[in-house]
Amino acid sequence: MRLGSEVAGPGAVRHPVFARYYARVSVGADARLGFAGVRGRLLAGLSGRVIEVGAGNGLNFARYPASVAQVVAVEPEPLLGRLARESARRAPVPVDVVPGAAEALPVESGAFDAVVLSLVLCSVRDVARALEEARRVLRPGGQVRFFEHGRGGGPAMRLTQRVLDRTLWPALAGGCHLARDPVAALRRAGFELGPYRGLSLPERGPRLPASYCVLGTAWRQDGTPDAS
């Protein structure tokens, strides 16, 4: 939901109107709509070096467990990056916020124990390339933790999602797409799916086109890191 659609320099993305809107509503969504609990479950049990792709305004940072030695948080939108740096100063673990795009992560290959994808695959320009990068930066046996929204509901809802994706939604929502399938994309990228489950947010209330979420884990099982 966070990445914008206008590129400004290598890896940078500018969508200032949506970034300001997201920075406001995301805090309320954590407090009132059930997102905070999902973030806690997303990050529970992580350890070592973690890279978070599309960190937004840094709402995950406060929920990283003490077993995490370092978080590198990549965020291409300048306003959200600034807010993420403010959040990083209050985090219980070391967090370094850096600019960069999901499709070209500015880090070395095979250097991380985990990749965190949190409401970001909906907005990246090239999902396949972003997941190739996630494989590249993971150590052999490393894991992906994902909390994403995407395609869901019955035939009428899925049609609504596709229509919105082809018309107004990406322009209004910072490049977000409603009808992507994050689980299928992870499989196509060569990850082994671990436990995952669907959930609907907000937890109470009507089902909206962006309500259909999935939370889970995937693994990189091959023996050598990909070339950079």
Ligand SMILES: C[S@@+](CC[C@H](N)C(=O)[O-])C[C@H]1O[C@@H](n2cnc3c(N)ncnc32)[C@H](O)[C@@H]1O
Given for the second form:
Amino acid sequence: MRLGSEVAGPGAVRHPVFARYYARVSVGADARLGFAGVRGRLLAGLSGRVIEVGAGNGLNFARYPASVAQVVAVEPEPLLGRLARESARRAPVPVDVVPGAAEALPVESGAFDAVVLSLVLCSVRDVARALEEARRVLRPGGQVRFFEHGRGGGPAMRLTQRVLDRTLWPALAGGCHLARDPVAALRRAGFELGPYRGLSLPERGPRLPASYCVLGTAWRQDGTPDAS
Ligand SMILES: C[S@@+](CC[C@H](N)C(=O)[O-])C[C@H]1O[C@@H](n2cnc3c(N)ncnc32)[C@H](O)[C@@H]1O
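With the form predicted on its own already on screen, would you show the form predicted together with this ligand?
Whole complex next, starting from this chain.
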């Protein structure tokens, strides 16, 4: 069993200890470690209907541009969901926070102009299924905006990431994994990549196993909505 986690039904995500920790440190990381600026770049220029998957405590909400008509924010963890609802009340655009999991998004197919994935593919149980769902809910020509961390660095860092993934890290960090490759996963799921770039966070100081980030856009190019 995961440390501080509770066993729950399929689709349920309960990490009460991690959720309390994340709610506290994420605010400081935004203010002091360069995350806030990245969130602004993640969301710049979006418009129409947006679905944000695994919205956490809602740190992105304040940064949606006025051209966004509605955000549906899916968050499965109950404490983070409550904090996200508070954050939604202060957001400059309408944000509806709903419970649900990336692997089975509780929304209709082809209904969104953009899917936002922000530090979440590291934590979902099934990355391929989550990206299949992202494709399903996007309209043809719609985009995924992603800000994710993953595998990076030299051989020693990559080995460290793999060892942590098989031992302590997921249990300590709410199911997070360090050695996933979000760009490769998006390609495998049929998205067309670009533009995207790597970045290191925190912006200053030594690189940590979770420092290797990517920020960018991936497109759903085909003309036919998925039926499921
Ligand atoms: C590191 S936090 C990031 C939160 C937020 N996206 C942000 O940018 O600050 C990871 C988030 O993924 C959520 N999560 C974990 N498993 C999930 C799943 N299967 N489906 C959707 N969200 C999930 C967690 O509850 C948590 O809110």
